[in-house]
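Listed next as structure tokens is one chain, alone, in the form predicted alone.
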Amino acid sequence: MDPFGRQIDYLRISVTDRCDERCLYCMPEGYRGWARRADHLTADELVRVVEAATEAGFRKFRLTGGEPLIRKDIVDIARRIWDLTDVQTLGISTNGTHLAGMAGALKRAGVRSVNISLDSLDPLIYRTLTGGSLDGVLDGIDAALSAGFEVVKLNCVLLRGVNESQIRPLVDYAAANRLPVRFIELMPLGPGGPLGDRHFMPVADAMDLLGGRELFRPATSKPQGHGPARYYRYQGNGALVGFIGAVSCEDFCATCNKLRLTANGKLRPCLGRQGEIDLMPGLRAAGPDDGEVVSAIREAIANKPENHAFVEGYVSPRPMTAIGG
């Protein structure tokens, strides 16, 4: 229990800061953290992390990146974090372009549920965001329903003047294939990027593009998951809308029970404040007893903020790919 009362017991884990694609809003021009690569969290790191999460009380795991399909290894971490006795859930958050080859694996190796990211149905749009091929996502998406995952979402982060053109296509994509999908409002995240102020769009905006909020009613039943999520069924098709207005609802941070740890060890009680608390030295001191690791990270509740500071004008100084999705 953090120092609000809230129960924190789900840990979204950055396996890597790298990534086959440059979202604007993820990675700057010219970002090359992952140079550094002795600094990064090694597979034994990243299971004793979540074997001591779960003694603190954790049940629940995301894996993450930068793009976490790009580890050679990351089947392996899947499987070995499965593997722990009180691991409840294990889901991923993935760009999707290495799905088609991978979903099955995934499946495999005990993953359960699989967020997949899609900004735009058009390849012109999506190349513009992305740098990357629309098709190979989609064949992604395809591979991952296929595989049997328990929950398949689709996220897309709302940019005026960039892609507000794009939701009525996902809505109407995600009714037709019965895929939940959410649509996340841009957060100033990623310093030296090329997006500002004038293309953050409020999810209320979003509502208002496809009909306006009395189209919406709230999901009566939502797809299992963890995240902040307000989800709505769309009554112009039918289709499972979810909203993540970080920045515009006063009340975000109310229900949070996460924490979130970097690739190269940093555990972040706040994606929106500044502070970390580094499970380096404990991970790597002499010896197998992680106790230290335990205690940084019964520390990292303790110091959870309240809430976010991005309404106060906190811009973080690593940009999104650096912290983890």
The other form holds:
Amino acid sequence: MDPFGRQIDYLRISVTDRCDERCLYCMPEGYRGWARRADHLTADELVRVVEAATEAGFRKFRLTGGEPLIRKDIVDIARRIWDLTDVQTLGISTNGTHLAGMAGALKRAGVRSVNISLDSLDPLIYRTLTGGSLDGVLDGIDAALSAGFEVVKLNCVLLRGVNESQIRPLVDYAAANRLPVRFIELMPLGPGGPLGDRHFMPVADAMDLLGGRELFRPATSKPQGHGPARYYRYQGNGALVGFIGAVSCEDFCATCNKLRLTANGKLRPCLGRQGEIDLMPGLRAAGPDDGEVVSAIREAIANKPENHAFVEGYVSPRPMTAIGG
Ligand code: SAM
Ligand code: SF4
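The form predicted alone done, now the form predicted in complex with S-adenosylmethionine (SAM):
So here's everything in the complex, that chain up top.
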């Protein structure tokens, strides 16, 4: 339990701060602030951190980044984490660009759930937003559906003036493919990005755009997952739609259950407040001491703030790609 009575048992692990896309909201234009590869946690170190986390009570794990699938040893990392006794669920968040060729291997390695970013179904908007190509991502989604993961979800960041036109097509696509889709409010992560306040769109506005709140019935069952989305059954077409009102929902942090681990070994208690605990000294000490790592994880839980500070104007000096989404 953290000081506010929340059970913290979910660790989101960034395996790299690099990415093959350049989403406007995640990676500031011209970003070159990569951590040195030598500073990235190795597969062995990642497995040691997960083992230490299970000792501190963590049971749910998600691999993320940057783009986790560009890491060559990602399937091996997933398999080794899944093989640990106290790991109950393992998910991965991806932009989907490499998923078509890797979905089967990830499933066999033990990955249970896959979250795929899809901010637009229009190839031009998709390219403007991410720098990448939509076709490969759609193939990746098909591959994930065929591979038989327990859960496949779509994530879309709401951006006023950029992808509002895509909200309805995405909900239709979600219904047609029987996939949950989640709409996420833009968080102010990283300085110098081209997306400022004027692009912020509250989840309530997305609901309005889909015909109003009365068309959303609270879902009786939600897809397996540990995130903060509120799920509804959309009466317009039966889609399961989740909303992540990270900025506009006042009680957003009340059910927070996670810590984040950056690719270079910093534990971050909250996305929206400064404060990190470095695991590297314990991991890379001459006589490695996993007891020190367990203590650092407990310290991060004890330091978890009650809520984020986005509404007070906090902007993380690290962009999302360097924190791990
Ligand atoms: N590359 C993978 C992907 O795109 O899904 C995993 C990493 S990405 C950082 C994880 C999630 O964070 C994605 O769903 C992405 O849309 C979201 N994200 C990134 N920057 C964000 C921001 N500024 N506000 C809200 N969500 C953001
Ligand atoms: Fe890459 Fe994901 Fe960030 Fe987009 S959101 S730049 S795909 S890490």
